[in-house]
Structures are given as C-alpha cells and as structure tokens.
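The chain that follows stands alone, in the form predicted on its own, written as structure tokens.
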Amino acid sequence: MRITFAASEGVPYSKTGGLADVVGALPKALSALGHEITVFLPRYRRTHLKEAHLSIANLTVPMQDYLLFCQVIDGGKHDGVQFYFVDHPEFSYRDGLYGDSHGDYPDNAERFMMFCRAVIESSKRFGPPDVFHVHDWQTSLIPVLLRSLYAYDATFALTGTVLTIHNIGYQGLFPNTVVPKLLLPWSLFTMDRLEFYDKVNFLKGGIVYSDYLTTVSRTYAKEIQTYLFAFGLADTVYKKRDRLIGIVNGADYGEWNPAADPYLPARFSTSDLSGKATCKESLLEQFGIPKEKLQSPVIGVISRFAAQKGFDLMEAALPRLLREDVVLVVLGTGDRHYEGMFRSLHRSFPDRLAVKIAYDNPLAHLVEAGSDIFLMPSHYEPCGLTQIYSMRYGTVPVVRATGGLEDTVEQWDPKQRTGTGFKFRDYDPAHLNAAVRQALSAFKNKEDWKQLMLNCMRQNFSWEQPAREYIEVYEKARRLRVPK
C-alpha cells in the first residue's frame, strides 16, 4: 500500500512529545513490511536537513482575503521512507512549534490549514496515496477537507483516512471567525461536525469525518469514551466507537537498549547485570548525591511538569515518602509551579532529592538505566512510553493503572514471581504511596528483585506488532472507499 503520514512533528527533525516518537519510529516499521511510505512535517527554524531539495517551489494556499505561498521540500528517503517539508516563515522563523512563553501562536488554525492543504496538494502532483494517516488536531483538517471542499476531487475517491488520537486533551480550539478565514463552508459548523460550545474545534472535525480512527493504547480507546477522560467529546468519540481501535505504542529499541547505549557509562543486559550498578553511581554522582545513598532504592521521574502527569499528586504524597530511606532523581521541565516545588523539596531533603530543569537527552537515558524504581502516577496517560523505556532498562515502573500504563504493566505477583511492576487506581496520595513502598519493600528481596528486573528487560514492545495492526486499519478504511 501507499500510506502517506501528516504530522505537526517527528524525530528527529522535530519534537515536544511522544507523537514525534511515534512518526518517527512507525513509518520504518511499515517500510520493512514492504510498504510504500511517505511522511509530511512542517520546516521549523529547529528542523536540521542533512539533504533538501526543492519539490514543489511555489504553493498557493487560499485564505479569505489573502493568499499564503509555500514551498515543500524533498528532504530524502531514509530507512524507506520518503520524507517531505512543508517550508513556510510562519514555520521557519519562529523558534517554537505550537507557541511561545505567552501561549498558543494566534494564527495556528492558519498555520495548520496551510499545512493541510500543502499535503493534499502536494499528494495530487506526487500521487494519490491508498490512505492519509493523519496525527492530532494539527492534521485533522485533512479527513474534513477531503470529504468537503475535495470530495468531487476524483483524485482521492478511493483514498481512505485513518486519525490517531495521541491526547485528546489538546483538541486544536478556534474563535468561529476562522470559519470564512480559512474558506471553509459554514455547513460545517454545526454541533455534529466542527462546532464546539461556539467555536471550532479542529480534531473533533477529524473525528468526525476519518475513515477510522485509532489511539495509542487499549485501555485509552475505552477512556475516551467516557466524559472523565474525552475533554468534552465523549459522545463524538462514542458515536465512531465501531471504528475506534486502541493500538499500543512501540518503543524504538534502536536508542533505548542498554546493552548498546552511548550515554551509559557501563552496558548491561539479561545476561550480564553488572553495569546498572555502574550506572547508578554516576547517576548519583551527576546529581550530587552522596556515595553513602548508592545502597538506597532510587526512584526515577522523566518527565513535562504538569498536573496530567501526576505532579499535583506527587506535591501531596512526596513530603511523606522522602521520610523513607529513598533517593528521589528528577529531571523535566514544564510549569513553574511544579518546578518550585521541587526546588523546594530539594532544600529540604537534599540528600534524597535532586532536579535538574531541562531537556537532556544524555541524562534521560541515564536516569532510565541507573535508578532502580521508575515513577509515573500519571492522572491520564494515553499511551506512556518511558514505562516501556525503563523496563527495557531494568528500572521497575510504578503506575497508576490508566491508559497505556495499564496496558504495559503487569503488577508484581511474588508468589508466582511473575509481572513487571506496581500499580494503583485511585487518583489519591495515599494509594501512590502505598504502591512506592510496595516496591520498597520487594526491594529488599534481593532475588524477588532481579527476577522482577528480568521480567522487565524481557518484555517486547517493538513497533513490528503495531505495525501490523496499523495495516489491518489501513486496510478496513481503504475498502470503505470502494464503491459498492
């Protein structure tokens, strides 16, 4: 098949989270399946292009009262997979990718329908693919647009959609003035389409029109259905229930293996453990915790700074769990408020906690291989892909059981010495605290432990499977295409 991917982003050309991940790492795993893939992103001021080629020079895009001109860049083919860019100064010369530090960019429905529009009318020129795969809001408007503007567009008759929700708690919201700004008709703007409590609402128009529509876990394909965890479209969601598959993520086990890491220290794998204790002391010594600490379980957290990921609950439950003998690592950025409080904590407990604010890919990889707990008490977590990094690594997880921390974790049984971590349900500090020191506790076992570490590293969360399962969706929306 064809599949051509739209995304606002994907590593390594650019990234704020785990939906780069997933663009980066699913169309090689599509590619090795003998599939013909292409992948559209943006051309940000970050974006770095070892090899670009000018495609197409000069792209109109209509606005109401104004014309926007583009041009898509051949950046190669890499793994298989044929990259393009979509090169505009809205893009390129700004340094971030959705906003700044005074909020969302005030013309992203323009940026982003330029985008779309890019996509579609660069697919005609290079041919049609059998299906868009489209991310997020960012790309959502390419589904609406095929089944309005283009849909006496013979081109793309028998091309199919498929949206993958990442979070649906980032819907791509628009005063209704953009509705004549960006040419679209007003028939669209209705309560079964793109109209949201007045305004519109990019992603729920790709709910609505896609073909079929995929989230990255099982678990968050039932949670999006419920108005708990839909941010307000749960009966969108629930209406295309019978076209909503959960497919978990994968890890790309090319940069998260520790037996063949550059940023370790020492490499370790299931048959040679030796040099996680190598990594944990540099951990240490990175950041600034006492030799005297090396016997302590420490607890890990990677992570943005925000509430959905757990720092509310952790402001509640951290005071009490730092009493125990615990070193606690650090490292995110994010809100502000988060990272005071864990300066902080720091202040208070400095030989149990240390931070470092930042994005440090190196330390990352560190954090993952040297703690010995890992730490995810996420409020929601659609899918979660560092759980699956530190178990790779040998790190337990503790989770709270919700989207694809449920999927990935299997809770520790010592009887049977079988699962891969600890979880709880209840969104509260009592229950995260109480599964903290279920894993302290097991700690101290030392063969219950490394059994449990083997557990971990044994598991195999390569994108192979997905891939398939994404093809069995690629499949199901290119029949709905054929005429009957």
Ligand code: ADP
Contents of the next structure:
Amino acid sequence: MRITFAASEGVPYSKTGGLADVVGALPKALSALGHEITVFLPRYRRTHLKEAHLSIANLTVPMQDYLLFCQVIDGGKHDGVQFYFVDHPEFSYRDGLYGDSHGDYPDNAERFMMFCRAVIESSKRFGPPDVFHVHDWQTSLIPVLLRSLYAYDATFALTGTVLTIHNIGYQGLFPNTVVPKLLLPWSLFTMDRLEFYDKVNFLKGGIVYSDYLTTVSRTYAKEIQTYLFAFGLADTVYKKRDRLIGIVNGADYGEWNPAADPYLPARFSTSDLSGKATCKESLLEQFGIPKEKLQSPVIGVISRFAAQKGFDLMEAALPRLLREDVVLVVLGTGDRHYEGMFRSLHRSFPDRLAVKIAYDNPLAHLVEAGSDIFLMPSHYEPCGLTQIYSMRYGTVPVVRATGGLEDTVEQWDPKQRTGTGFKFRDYDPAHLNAAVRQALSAFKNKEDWKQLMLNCMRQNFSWEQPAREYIEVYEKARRLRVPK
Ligand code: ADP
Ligand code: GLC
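Could the form predicted in complex with the named molecule be given as well, to go with the form predicted on its own?
Following is the full complex, with the preceding chain placed first.
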C-alpha cells in the first residue's frame, strides 16, 4: 500500500513530545513490512536535513485576500521512508514549532492550513496515496479538505483517510473569522462539523471527516468517549465509535536500548546489569546529588511540565515523600509554575531533589538508565512513551492507571513475582504516596527488585505489532472508498 503521513513533528527533524517519536518510528516499521511510505513535515528553523533537494520550487496556497508561496524539499529516503518538507518562512523563521514564551503563535490556523494544502497539492503531483494518515489537530484539515473543497477532485476519489488522536487536550481552536480567511466554506461551520462554541475546532473537523480514527492506547480509546476525558468532544467521538480503534504505541528500540545507547557512560542488558550502577553514579553527579546517596532509590521524572502529567499531585505529595530515604531527579520544561515548584523543593531538600529545566535528549537517556524508579502520575495519558522506555532500561515505573499507562504497566505481584511496576487509580496525593511506598519497600528486597527489573526489560513494545494493526485500519479506510 501507499501511505502518506502528514504530521507537525517527527524525529530526528523536529520534536516537542511523543508525537515526534511515533512519526519517526511507525513509518520505518510500515516500510519494513513492505509498504511505500511518504512523510511530510514542516521545515522549522531547527530542522537539520542531511539531504535537501528542491522538489517543488513554488507551490501556491490561496488565502482569502492573499496568496502564500511555499517550496517542497525532498529530504531523501531513510530506512525506506521518503521524506518531504514544506518550506515557508512562517515555519522556518521562528524558533518554536507552535509558539513561544508569549503563548501559541496567533497565525497557527494559517500556518497549518498552508501545510495541509501543500501536502494535498504535492500529493497530486507525486501521485495520490491509498491512505493519508494524519496526526492531531495540526493536520486534521486534510480529511476536511478532501471531503469538502476537494470532493470533486478525481485524483483522491479512492484515497482513504485515517486520523490518529495523540492527545485530545489540544484541538486547534480558532476564532470563526478564520473561516473566510482560510477559504473554508461556511457550510462547514455547524455543530456537527467544525463549529465548537462559536469557534472553529480543527481536531473536531478531523474526527468528523476522517474515514477511520485511531488513538494511541485501548484504554484512551474508551476514555475519549466520556465527558471526563474528551475536553468537550465526547459526543463527537462517541458518534464515531464504530470507526475508532485504540493501538498502543511502540518503542523504537534502535533509539532506546541500554545495550547500545551512545548517550550512556556504560551499557547494560538483562545478562549483565552492572553498567546500570555506572549510569546511576553519572546521573547523580550530573544533577549535583552527593555520592553518599548512591545506595538510595533514585526516582526519575522526564516530562513536559503540563497539568496533564500530574504535577499538582506531586506538588501535594512530594514534601512528605522527600522525608524518606529517596532521591528525585527531574528533567523537564514548560509551565513556569511547576518550574518554580521544583526549584523551591530543591531549596528545601538540596540533597534529595534536583531539577534541570531543559529539553535535553542525551540527558533524558541518562535519566531513563540511571534511575531505579520512573514516576508518571498523569492526570490523563493517551499512551506515554517514557514509561515504555524506562522499562527497557530496568527502571521500574510508578504510574497512575489511566490511558496507555494502564495498558502498558502491569502491577507487581510479589507472590507470583510477575508484573512490571506499581499503579494507583485515585487521583490524590495519598494514593500516589502509597504506590511510591510500595515501590520503595520492594526496592529494599534485592532479589525481588532484580526480578522486577528483568520483567521490565523483557517487555517487548517493538513497533512491528502496532504497525500490523495500522495496516488493518488502512485497509478498512481504503475499502470504504471503493465504489459499491
Ligand atoms: P508527551 O508526548 O505527552 O510529552 P510521551 O511520554 O509520549 O509524552 O513522550 C515524551 C517524549 O518527549 C519522550 O521521548 C521523552 O523522552 C521526551 N521528553 C520530554 N521531556 C523532555 C525533556 N525535558 N528533555 C528531553 N526529552 C524530553
Ligand atoms: C501525546 C500524548 C502521549 C503519547 C504521544 C504519542 O503527546 O500526550 O501520551 O504517548 O502523544 O502518541
């Protein structure tokens, strides 16, 4: 099959979160199964291209009272996957992907409309795919455009569309003045289409107009049909439930493998765990934690500082938890409030809590490898990748049982010696503390802990199985397009 991915970020070219990891890895896995995969990404200021050939010198994208002109760059074929980059100053002259310290860029609707149109127009020249696989609100206009403005374009008559929702908390909401600005017909601005409390909701459009809908875990697929999790889109998702499939993300073990990780001071594997102690030592050193703490359990956190990730719970639970013999190392950026919170906790517990406010991939690898426990008490979590990576590094996850955390972590059972971590359900500090305490007490029993680490490291979340599940969805989407 010919599948075209359109996404706003992808490893190794651009990244703010797990979406980029998925867009970097799933196409490779699909290509390994024999499919023809093309990926379109914006070319941002920090996108480094190993190869860059001009493919389309000048593509016209009309807006209401002006025209935009962008270029399409051929980024070459890597691991069998063809990459194209949409190049326009509105992407490449800015530092951020979606915004800066003042918030989201005010022209995001125009920027991502331009990207969507450029993907469609380029695909006309390169030959239409069997399926467009789009991701999150930034590319949700592709299914909308194909079934509205492009409805009579014979090129795409047989092309199916699949939208993956990586996070329903981000919807691409814009004032309704963008309708004429983007040349969208007003007929799309109704409650059962793109309208959302008098605003335009890109993700809602994607949900309504895509042939199939997926999300990144089975539990999250159920959760987003409910009012508690859907940020106002529960009814829209529920209506589409027969076309909604949950597929748990994989991990790219080419990137995240303690036995061959170039970012680590020592490597380790299930047959020889000794390198992990060296990683722990180096981690404590990098975070400025005294050497005497080497025997204490180290809890790692790597995260965007966003409400989604459960930082309010940590705020309430940590002052008590940090009275125990434990070390917490935190790597993250985002919400200023939580940056301040960790800085102030560090002042109160300088030997027990250290924080790096940074986006630092090599350091993320060291935190995964050098910690004993990985903490992820998310309020909601569509899938979560860091807990999947942590398991491969023998770093035992403590998670809240929601979304993908529920699907990927199995509660440790000391009698059967099965399980991979510790889960709590109720979103309150007492339950978070109880789960961490369970982990700390298991840590004291060396044999139990080793078993737990090995259980974690032996989990297999490689992309091959999810890639096969995506193929089935693509087949279904394509079948919908075949005239009866
Ligand atoms: P989300 O996409 O919601 O942020 P995921 O767990 O799916 O959560 O993916 C997060 C990805 O971003 C992981 O690859 C993780 O290593 C990376 N990451 C998050 N914060 C940082 C950071 N401060 N420095 C480096 N990498 C980070
Ligand atoms: C989103 C979600 C995260 C998921 C990632 C990749 O950013 O917050 O849970 O793992 O997308 O699908």
